[in-house]
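Next comes just one chain, in structure tokens: the form predicted alone.
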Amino acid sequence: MAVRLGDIAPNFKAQTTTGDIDFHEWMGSDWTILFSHPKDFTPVCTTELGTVAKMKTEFDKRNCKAIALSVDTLKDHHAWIKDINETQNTTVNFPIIADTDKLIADLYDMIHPNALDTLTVRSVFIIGPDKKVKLTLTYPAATGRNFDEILRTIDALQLTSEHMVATPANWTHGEDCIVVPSLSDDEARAKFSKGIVVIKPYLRTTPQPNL
């Protein structure tokens, strides 16, 4: 059964390239990015897992943590992220997940037999502090992921999370954000004190109230 937006993230038990982890109890009060592969040593997940590396000092200002996952043995990934080292010129600082039994590929419905009958495809989890899923993004094998773009939506999520703002289209942060409709506009112009614009009634802006 699929992982909704809104669940609480399945938990479980797993060995990773960092030690056995119990995932809540990994995850703390943090956020966090769950991002499953098709296969070690392959060319494009190569370069995601090189560039996650790069950069976690993103994710950190973030207070997001980033755990990787595939159904390749523990072995095979240490193997691996010395390939991921030398080519990508970082360092893998994240952990992988040996899923070799594939029970968490099931528990988050990342293995689609119509795409790939046994290996997980590019399945992306965001996961609040509340352990509640908040983004969820499926790529297929041979499209590498955009890792500016969910950082994006970090951003996006953690202001909306905290503020009765939405974010526009290709919104970047320290852009102007949508005033949500449940808010008269008495509400908010009390509520953000650098003013609202007001396009439509249903079409509110106002600067990004937490800058």
Contents of the next structure:
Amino acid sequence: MAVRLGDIAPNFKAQTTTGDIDFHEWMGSDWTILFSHPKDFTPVCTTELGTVAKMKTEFDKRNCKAIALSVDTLKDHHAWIKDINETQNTTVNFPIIADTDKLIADLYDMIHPNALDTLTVRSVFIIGPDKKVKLTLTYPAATGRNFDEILRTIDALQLTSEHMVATPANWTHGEDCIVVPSLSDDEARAKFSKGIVVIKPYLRTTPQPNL
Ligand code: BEZ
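Please give the other form, namely the form predicted together with ligand BEZ, since only the form predicted alone has been shown so far.
All chains and molecules follow, beginning with the one already shown.
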């Protein structure tokens, strides 16, 4: 069954390029992005993993760890990492899970047989420190993911988990937010010291509260 928003991310034990892990223990109290890719030694995947490696400082700023997965072997992962480092001018600095028996892929419903027979599609799970799934994305093999968008969603998820705001379309860090409907105007004015703008009774904005 698919893993849905709000579910506890299923725990698993795995072999990874940085050693064996128990997923929940490895996550600790950080945010986590678990992302699958179809196959080692393929071009789109090579650029994706290189991109995530280069963005480590941005993930660190957000207390977020990255972990990748495909159904290839550890031996292949290690050989491919050399290619990624060479061609993407970086050093892969996060674990890659070798899910050769597809147990984790099945647990997270990462194999979509009508799209790709036996390989994992490009799934993304962003998981909070409470181990609950906060966001899922699924991309097909031929479309590389936009990891700037993934960082943006982590910003939004972290903000909205701490403040009674939502983020409008295309919001990025620093822009005005939406006051959640459950707050009355008076409650919102008391909560948001920078004030609120009432555009419609159901559409109210406030400057980003944690700046
Ligand atoms: C790729 O990463 O380039 C890729 C992987 C599987 C199918 C198509 C493309």
